[in-house]
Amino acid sequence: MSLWFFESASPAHKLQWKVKREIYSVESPFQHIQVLETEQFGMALILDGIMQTTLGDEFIYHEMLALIPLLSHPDPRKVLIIGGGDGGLSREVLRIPEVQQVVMVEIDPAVVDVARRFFPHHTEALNDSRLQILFEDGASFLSRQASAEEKFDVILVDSTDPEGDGPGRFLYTPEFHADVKRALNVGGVYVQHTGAPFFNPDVVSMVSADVGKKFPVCQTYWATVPTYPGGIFTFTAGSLGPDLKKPLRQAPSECQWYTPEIHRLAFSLPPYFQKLIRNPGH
């Protein structure tokens, strides 16, 4: 008999893959996680029973996430990743060679953990001198740093969908991104995913309502990620300054998705997109 993992992108849509086995499953005191090998993209790690990354796509998410904020920033010194347990966006960050410091907040030590110990390829950066993780809410962390000295200059949420009860929800406020954009050096830049737009239209409409009040630069861009519904999955991005739009650096050899021309068309939005979008000045 087939086993299948059924995820529902909303209430009239679901997903499913096939899977080999369950590999592991575990209630920490945050979430529920489980690891699954599925056939097409291999080892999957869902949380509280959303697919989060696979190991079959992974490099798409990851690459946009970080590279696009990174390679558009004049000089990327310090990182501050809030989320990020599975190690994959780390492991892009840390490819570019100017960031000198990265501090990863992450408020689930078992998610690091379970990265640590079944998907070793994003994992693989989590021993870099460079890297500071810290255990703790990712917003509170943030309310604490806005009034401190040391600020940020790129800043990346990888943090789990808004929806329902689940630690990410409280990254997607107001006084979320108020905190943000204190937590930036001057000519900061700030990013965190959207979702997919043709099911979670609402969280990309009142992201780039909200950060295009606060930051004088709001954008968003997109990229096809199989895992995640529909294929489509959209970023948004807070700027003091640069223009996201435009590389100003070479990427990292050995992408597997992120090109210059990628980089560039990633901004330009189909009419369905541009009406979700909150923001004139976009």
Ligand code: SAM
Second form
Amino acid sequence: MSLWFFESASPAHKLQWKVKREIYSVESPFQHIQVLETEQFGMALILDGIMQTTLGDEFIYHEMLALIPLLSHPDPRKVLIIGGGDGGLSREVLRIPEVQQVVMVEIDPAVVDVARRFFPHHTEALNDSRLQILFEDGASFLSRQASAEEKFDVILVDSTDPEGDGPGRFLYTPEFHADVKRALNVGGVYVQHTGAPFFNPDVVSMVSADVGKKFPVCQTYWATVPTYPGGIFTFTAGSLGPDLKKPLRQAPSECQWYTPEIHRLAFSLPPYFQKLIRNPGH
Ligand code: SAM
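The structure above corresponds to the form predicted alone; please provide the structure of the form predicted in complex with S-adenosylmethionine (SAM).
Next comes the full complex, this chain leading.
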């Protein structure tokens, strides 16, 4: 009898993956953590029933979340990652030679433990001496950080989705965006994923409306991610200067998805997406 994993993208739309075996399942103080071996995409991490990352397509999301801001910032020495417990984003960030320090603020140590055990390809950079991992809520970290001396050149939010009562919901509020802005250096850049536009259109609308008010530059871009609902995922950036549409340097070699052409096309929004963006400044 076949084993299937189902994810509800909405009350009227389910995604399903044929599963070879469930490898791990645990209830952490923050969420339900599952590791499945799927037939199509290999190892997969699921949090609270939502697909987070698979070995088969993780490079798309992680390259697009890391390289577009980091290659558009003139000197991205200090990077803050909020979330990112699977390690894939820090791996991509640490491939950029200009990056000297990365602080990753992950609320759930159990996710990092699971990633180290089952996703070695994601976590190969977690022992990089430039990386410091802090285990706490990213929103409370940033509210403290906002008044601190230490600032960041790039802030990347790699969290679970804001829907429901998961911890990701604290990272999509106007207060959070204000703290992000205060924690950035002059000319700093922040990006967070703004979900699947066909299933959660309010997220990209809400974030672009708020970020568009707070930052001189607010830009939305997108990528096709097969294992996310509708195969399309958006990212919204707030910038204190750099134009994320303009990479200033070459990407690291061996990218599996990113090219300068992909970078340029990512900002070409179909009219359907443009309607969702609540910020004429795009
Ligand atoms: N790439 C995935 C996506 O787009 O759905 C994100 C993967 S990563 C595993 C998401 C991480 O965000 C999880 O490890 C989760 O524990 C973390 N997270 C959620 N809310 C958080 C918060 N408020 N502060 C810090 N980390 C948080």
